[in-house]
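Single chain ahead, by itself, as structure tokens, in the form predicted alone.
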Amino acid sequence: MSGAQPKASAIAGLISVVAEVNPKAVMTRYQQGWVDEVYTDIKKLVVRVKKAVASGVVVSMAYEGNIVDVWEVFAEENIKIDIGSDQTSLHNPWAGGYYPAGYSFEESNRLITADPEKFREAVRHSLRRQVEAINVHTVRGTYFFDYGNAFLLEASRAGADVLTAVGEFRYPSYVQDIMGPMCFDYGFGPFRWICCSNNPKDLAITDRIAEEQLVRLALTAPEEIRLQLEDNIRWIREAARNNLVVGSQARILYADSEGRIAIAGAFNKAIADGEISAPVVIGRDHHDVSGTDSPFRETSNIYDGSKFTSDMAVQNVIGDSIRGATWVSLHNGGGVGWGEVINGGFGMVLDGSANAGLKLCMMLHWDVNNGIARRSWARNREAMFALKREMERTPGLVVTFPYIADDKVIDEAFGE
């Protein structure tokens, strides 16, 4: 169970339910304030959900138990689920990435080592049950998407009813339907920073600076990206109030290259002026515009065949290192499992120097636009828009555009 989902749902004004079989994980998230309420009795959970829906009160609930039971019982109780997903670590299905329904947390852990084949069959059976329940909900109007952690892949291997008549997954990766066209193709992704002082006052200053820069950019932003900017302005304004810091004084928000450069540049100036007391390290999630090649998740909305190659992440790391990143990393695995993904990452120390200011402009520009170019070559409409805008905004930037073929011309040429 991640704490991000219930917290994000609360910020967005939703009623949410997450399930987790590990009692310690549930209690940790509850004590840290990531989830509002915890239930161990599914009947009480049902009553609470119905009450919340009737009243419209925003609340995040954690169920200490198996998500399969939640899907099935909610179907029996005719509880309407608007949006559903599964973030189980099914890229590691046989060693604790997925706990089967019908077994306690302790029983599952014992079976993993004592009777691995029985555990595997229990997982497969549970996946078939889970998909069957999800299918009931989607027929009733639920929008279900795959987070990309191999849920649909392993469910199909288990014989679950998750494939279409032509053998494709019945449900999309959320990058295909949501993150790709709304964010990644426009260059928006998770930009991060950490205050080296570990002083909450410095974090508050960075929040204010980030908000100021986003508000400024939103004034002249085209309609296509105005909503993304407004969402992140709301996010950064409410970040401190939602107590999101657990360890380091760090923050994350979605921004494009223009936004990242503006925010990082303002941080660097504030450090130079002594407004921020110590250096700030900037970075990003691997789950971003150009840092990851992952055909079942991050690049799943790239349909020209190149989603199965790892050139984007490699070029990203090489370009970042040449342009001044403090450190870079290139690794296999992470998020969706070894063999399924190549991730490229970076870190950059902003120390208030003019040199850091120069490097951040060069590196962040490449780090984002490398991915936009790739997505544009795949003929993604949003990426083509973003690339054209970036070329108009940045003198000297020249990237080839794809030629969009007319299907009628091709059909006529081949006599179809």
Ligand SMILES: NC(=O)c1ccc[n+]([C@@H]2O[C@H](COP(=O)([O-])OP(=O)(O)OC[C@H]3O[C@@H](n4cnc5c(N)ncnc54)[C@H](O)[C@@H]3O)[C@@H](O)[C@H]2O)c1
Contents of the next structure:
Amino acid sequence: MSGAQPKASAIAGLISVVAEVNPKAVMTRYQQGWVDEVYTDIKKLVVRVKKAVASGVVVSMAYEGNIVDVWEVFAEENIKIDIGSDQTSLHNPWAGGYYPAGYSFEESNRLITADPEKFREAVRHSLRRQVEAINVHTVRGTYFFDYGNAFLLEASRAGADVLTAVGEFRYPSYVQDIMGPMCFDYGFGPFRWICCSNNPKDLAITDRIAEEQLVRLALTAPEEIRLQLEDNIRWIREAARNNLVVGSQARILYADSEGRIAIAGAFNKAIADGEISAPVVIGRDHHDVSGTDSPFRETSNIYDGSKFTSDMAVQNVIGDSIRGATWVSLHNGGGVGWGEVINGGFGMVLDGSANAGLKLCMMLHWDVNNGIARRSWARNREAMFALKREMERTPGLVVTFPYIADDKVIDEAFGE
Ligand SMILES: NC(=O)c1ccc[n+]([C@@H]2O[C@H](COP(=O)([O-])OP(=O)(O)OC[C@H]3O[C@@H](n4cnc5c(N)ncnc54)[C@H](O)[C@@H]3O)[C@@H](O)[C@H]2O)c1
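With the form predicted alone already on screen, would you show the form predicted in complex with the ligand?
What follows is the whole complex; the chain from before opens it.
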């Protein structure tokens, strides 16, 4: 259980339930305020969920126990789940990434070393049960998606009923359905910053500046990206009130190339003017438009075959380096596992200087548009839209577009 999901669902106005087998993890998230209520008895959880649904009052609940029990009991109790996913660490199924139903947290930990084969069989059995229950919910209308944690992959390996007749996963990855077409293809991704002063007052100023910039951009934004901007305006307005800082004074939001440059430029100016008391470091997550080649996650909605190459992250890092990033990194693995992904990342120090102002424009522009170009070459409609817009905005930027062939012509040529 990460704290992000219950907090995000509360901000989005949902009633949410997360399950976590490790009591310590539950308590940490509860004490830090990421989740509103904790239940150890599933019958009490059911009563509370039904009451919350009836009253429509937003609340986030944690169930200290196995996720399989929640899916199964909610199916028996006919509790309608609108949206569901799984966030166990299934990229590491045999060493504690996934705890099987029917065993307590301590029992599982003992079994992992005492009888690894029995543990593996328990995990496979649990995954089959979990998918069976999820399938009941999806028939009733639940939208289920793979979170990028190898759930569908491991469930299929365990023999769970998770494949279609032609051997494809019956549920989408969240990148294929949501993040790719709504965010990454338009250049929206997780832009983040850290206030080097570690002063909450500086963070509050950056929040205000970011909000002002997004509001300004939303005034003239095309319909295609207005929702993304509005979501992030709502998010940044509420971020401080939701008390989300647990260490460094840092923040994250989703923005496109134009938004990232506008926000970073305004930070740099505020540092130069002395409004922000110390430098700000900008960066982003790997889970973004351009920095990562990962066919099972970040690039899973690139359907022209090129998702199986790993050129984008490398070009991204080289381009960022020569455009002024303070540091860059290129690394294998992470999330979906070794050999399955290449990640490129950067950090840039904004110190209020004119030089930093120039570098941030050059580097952020490349850091985002490099990936949009690749997504556009793959004929992703949204990326082609974003790239055309960028070329209208940026003098001298010329990127080739793919020719869109008529499927009928191709089918006829191949005799289908
Ligand atoms: N899509 C994304 O953006 C994204 C981001 C971060 C992580 N991930 C992936 O999500 C997975 C989880 O990441 P994390 O950082 O939260 O990992 P984590 O290991 O910190 O958390 C997973 C939790 O699941 C609990 N758990 C395992 N099996 C369970 C079960 N059957 N029932 C209830 N609880 C169970 C564990 O006790 C653990 O606390 C990883 O595979 C990671 O790669 C995806």
